[in-house]
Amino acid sequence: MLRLVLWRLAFAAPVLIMVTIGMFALASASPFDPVRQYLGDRAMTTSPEVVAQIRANWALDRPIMEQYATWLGNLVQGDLGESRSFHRPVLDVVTERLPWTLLATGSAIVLMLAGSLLVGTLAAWRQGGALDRVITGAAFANESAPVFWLALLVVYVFSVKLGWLPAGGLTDAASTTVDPLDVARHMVLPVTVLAVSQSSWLVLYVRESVIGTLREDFVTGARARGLRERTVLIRHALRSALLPFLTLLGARIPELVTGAILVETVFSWPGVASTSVQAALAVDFPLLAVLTLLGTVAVLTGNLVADLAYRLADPRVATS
């Protein structure tokens, strides 16, 4: 397993380098001027000398390769630059907002895993029945629904119409402190939407996997020994069906990152995912570049964790 981790780390380095090169290539080809975006309406009245001075301060008047070399050197030294939209160091913005994203996405992953295993197993247990048809149909319908549409729908139902839960934010507008119970109430809708939006294929995969396992000889033997159906289902069929599920979970990490961006934006959740939207709209390249790298690291880490979990679950798997 250590060799697997070292191999993935060696593989991650060139991937991250290629991502940074791609970011600078796209930034240089972008038709949007970050200086004009920064000035806003003042761009029409600001003198060309001031615009040129801002461009020089941001090193935008230098060749693209020189900008890239300077940015990469600063990144290696721990200098992430200054956010042009927040007017603060990028490191401060990320460290302030990253814990809230980790809290929301971590809770969503736990809910997604538990819900997918439970619902998928129930559908397999009642294969062909009314419950199975309802679960399968709902999973396909949920997969076809955009994440932002689902988020707006639950806001309309549970916040606007029923008034049960807050529509967004981290705490109530009148609150002057961050109360854990208040944060938990505000987390319910975004965490649930993020978990549900990413669980459809997991539910369907668990269903098919458990159905296939229930036909295996060892399950038939377990039933012949007089074991209860619940024991056969949970301790034999579900346990054997979990191995491919771990690999599929790792493949869902990129979609989880994308879903987090949309969900945090709709619910005004103060995480780094929604911050990437603000950075993109403001053409805030220093902040957007770091957030893109964080997203890439999250995808690589998610796949590595899935492979390690697969290796722990089945030591016979060759990690090479």
Contents of the next structure:
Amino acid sequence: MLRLVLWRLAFAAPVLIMVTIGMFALASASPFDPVRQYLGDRAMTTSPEVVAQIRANWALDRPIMEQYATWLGNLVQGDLGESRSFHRPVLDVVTERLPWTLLATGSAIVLMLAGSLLVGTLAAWRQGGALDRVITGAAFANESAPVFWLALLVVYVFSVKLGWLPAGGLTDAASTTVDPLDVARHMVLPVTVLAVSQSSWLVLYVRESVIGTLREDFVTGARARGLRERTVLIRHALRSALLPFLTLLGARIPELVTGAILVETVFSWPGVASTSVQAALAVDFPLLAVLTLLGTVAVLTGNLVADLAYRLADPRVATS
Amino acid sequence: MTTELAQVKVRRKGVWAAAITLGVLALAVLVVPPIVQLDQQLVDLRSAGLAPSLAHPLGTDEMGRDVLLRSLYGLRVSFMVGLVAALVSMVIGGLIGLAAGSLGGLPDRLLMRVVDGFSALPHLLLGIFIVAMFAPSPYAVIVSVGVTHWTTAARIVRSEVLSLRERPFVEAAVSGGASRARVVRRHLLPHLAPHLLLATVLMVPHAIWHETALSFLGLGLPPHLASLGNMINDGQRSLLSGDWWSSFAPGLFILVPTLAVSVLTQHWRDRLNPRTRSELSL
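Switching forms now, from the form predicted on its own to the form predicted together with its partner chain, please provide the structure.
Okay, now the whole complex, with that chain kicking things off.
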């Protein structure tokens, strides 16, 4: 187990270093001048001396290798630099927004798991019937629908037409404090959309594996012993169908990151995922680079957790 | 037995419906733009925000432009960008897979570690980073999608090459004194072509999805261009004031072709591997 963790870490380090090198190479090839970007309209009226001063302050006049070494060195020591669009330390921006992203995506994962288990098992139980066809058809259609489009439709129906839930934001525009109930109301739509958009494959997967296990001898045996259908379905079929479940979930973290970026943006949710879009639009390299690294770390962690969970759930893997 | 037959019939109908839908869309995208010229800059505020009617089957947007016509134009743009991006990723992946599979040994191990590393990255986030560093243009989008999606092709090609290498006809060619280049050209590429083709076809909807997502975020194609992502983005404001169609329609033009392609792929897979047929009945 420890060897696996070490092996994974040994793999993660080069990946992260590769990502930082790639980002720096791209940034140095970029036609955008960060100083002009930062000054905006003021670039016209700012004197060349001041521009040169800012350039020197940001160490942009140094050779690219030296810039990279300094940046990486600071990063390792916990100094993430200064965001050029928020005009605040990157660390502050990230620590302020990360909890909101974790809250939203965490709730979405829980909802997705519970919902898919229920819906997938229902479809498997009624395999071939009308309910099954509706569920599988909806899952396939959902897989093809862009999540940002789905989010807009949901906003139209539940916020614009029905007026049940707010269309976006963290709290009401008028409120000055963060009231948990208000936040919960604002969370319903983004969390549901994120969960639904990620759940197609899970529903289909649960359905497949429950159908598979329903044919196994121990299920037939359970039925023959006269156990209730619900007990057979949940205690016998579903339980053994769930083995590789966590592995698959861990492997889906990239899609979850993607979904979070789009959903947070549509609902103006103040998390790190939507911040990466704002940083990209403002060509804010220090912030965007850290957020991209954060996303990569999330994916690598997901892979590690998936591997570990698989070994815990199925001891046969550990020996092979 | 009868229900199984009925299911097969339903599935046949689904495959036909998917094929016909794709055909009609392809025809519309090819034929309509040259006939009906679209003025990208046109603003006609008298007909702004009209609900769907006979004159405008999918309504007009807040600038008074016909949503159906613009969607067809958008699909054309998205399709071209998606196709080129898919080809780029196939070429990169194909070359790397070919190199890994035919060289073997240490180069193979190193290349496959790179493949693992790349597929461990969050694609959209990396794509956002790439387009952010360059001005919005189709090229930036193509590069950002192509560079992040070649790993599947590399894996497919590598495993094919590994199995081909052991086949008798390759061994015969090698022992007959054929050069490495000749073996690749005459024996490997013809076998790899169909796999690469299918992978490219599968890649196109995904690439289109990425293009629209980037454009939707305001990071993809230039905002004046009629593209599906730009249109959904533009439609956001109208949507909040109650005009649902200007965002809804372009989304359908993403959803329908993607769904059609996935129905056809499913059919293709079922034909190749009949074992999965009964369990995956849609």
